[in-house]
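What follows is one chain in structure tokens, specifically the form predicted on its own.
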Amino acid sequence: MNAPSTSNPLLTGILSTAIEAAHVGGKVLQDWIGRFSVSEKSRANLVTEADHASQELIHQTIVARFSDHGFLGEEGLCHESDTSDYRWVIDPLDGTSNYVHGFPYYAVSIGVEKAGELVAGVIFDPNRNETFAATLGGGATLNGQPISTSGETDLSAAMAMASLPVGGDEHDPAIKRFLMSLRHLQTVQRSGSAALNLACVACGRIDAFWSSSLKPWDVAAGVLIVQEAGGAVTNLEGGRIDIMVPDLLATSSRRIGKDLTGILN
């Protein structure tokens, strides 16, 4: 599969490995689906096992080529490197609740940082066999073909996704933002997978996505993919994005982003 172009051989190798690892992880997730029992508790336990199994094979695939790199993963993976500036940020299953219930909207997400700057990202949707990828300065692709955001600038014509907290009530700031946004956007949805929401912003399927409850592994790949597809990614107040802080707004254009910051704050 073709990947975003880059003149950096190391970055090319990193992205190729990320794509391979994401596919390996996705296959694990699909292979585990048939093992779920009717019991919700049993299903949840098996999902945890599937999650761990996916991350383990992803990690093994990467370490085989980049053994000196650092790692941060959702399932307890945390390894700081003393010899490399690179760190892989891995979510082996983004969209766990969807996965548990058989709703086909989940993905594997792998982002790569160099000295804290995102330089490569891959999101793999095993249900649609779609691989979103990007390198810093190399553009973004979907299954090897260049992609771009919709470029939508009219808030009233925009479709958005929002992350909402589990068990949140009407007093939760995230719920208040959601309700406020309904007055201004054409439609606002909640999907359950931040990684795929970001991928959808990048390829023009939706026009905005925001959250105040995500972890770095949820967004590391998607932030770069959106940026390389021509979109804007900031915090909810329009400032510089920091994936270590749960505060994100990704939009199809800076105009939409500016308008939304005025509404969501």
Second form
Amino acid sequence: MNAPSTSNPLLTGILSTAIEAAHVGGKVLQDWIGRFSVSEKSRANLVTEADHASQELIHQTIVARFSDHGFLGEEGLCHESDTSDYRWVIDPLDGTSNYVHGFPYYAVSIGVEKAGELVAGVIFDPNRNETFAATLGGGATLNGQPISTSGETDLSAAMAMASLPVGGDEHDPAIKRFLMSLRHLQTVQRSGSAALNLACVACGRIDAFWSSSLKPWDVAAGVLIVQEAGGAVTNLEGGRIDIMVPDLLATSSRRIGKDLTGILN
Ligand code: IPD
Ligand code: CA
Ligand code: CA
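For the form predicted in complex with D-MYO-inositol-1-phosphate instead of the form predicted on its own, what are the coordinates?
The complete assembly is shown below, putting the previous chain first.
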């Protein structure tokens, strides 16, 4: 498979390892279908054996090549490196609720930082066999072909995805934002996988995605993929994105980003 271009051999190796690891994780997820059991980490925050098994094999695949790198993974994986600037940020199954219900919208997400800057990202959708990838400065691809955002600039023609909190009431800021957005956008959906939403912004299937309840593993790969596809990613107020902070607004164009920050705040 073609990958985003880079002349840095280390980054080339990192990206090909991330793609391989994402495919390994995706296969584990599909192999567990029909035989996993479900537990709740907190209310409606589900986890299965597949989440753990996927993370385990992803980690093994990466560590075999980059034993000194740091790791942060959703299912209790946290290893800070004393000797390397690189850190892999892993969601072994983004969209666990969808997975549990048999709704085929979930993915493996692997982002790589160097000294805190995102340098590579891969999102793999095992249902559609779609691999989204990017390297810093090297562009973004879907199954090896270059991708770009829709470039939509007109909110009234735009389709967006929003995340909504579990059990939120009408006073919840995220619900208020959702209601406000309905007046301005053509369509607003909620899908259950932040990583795939970002992938969809990157390849032009949707024009915006926002959330105020994200973790770094939900977005590490997708932020870079959207940026490298020509989209804009900020926090909800239009400021600098920080994957360690839960809010994010990803848009097909700066124009849509600017208009949405006006509406969502
Ligand atoms: C969840 C999904 C969902 C988002 C939640 C995340 P998980 O990840 O990305 O779209 O709204 O905030 O926790 O738990 O399925 O990995
Ligand atoms: Ca997630
Ligand atoms: Ca997860």
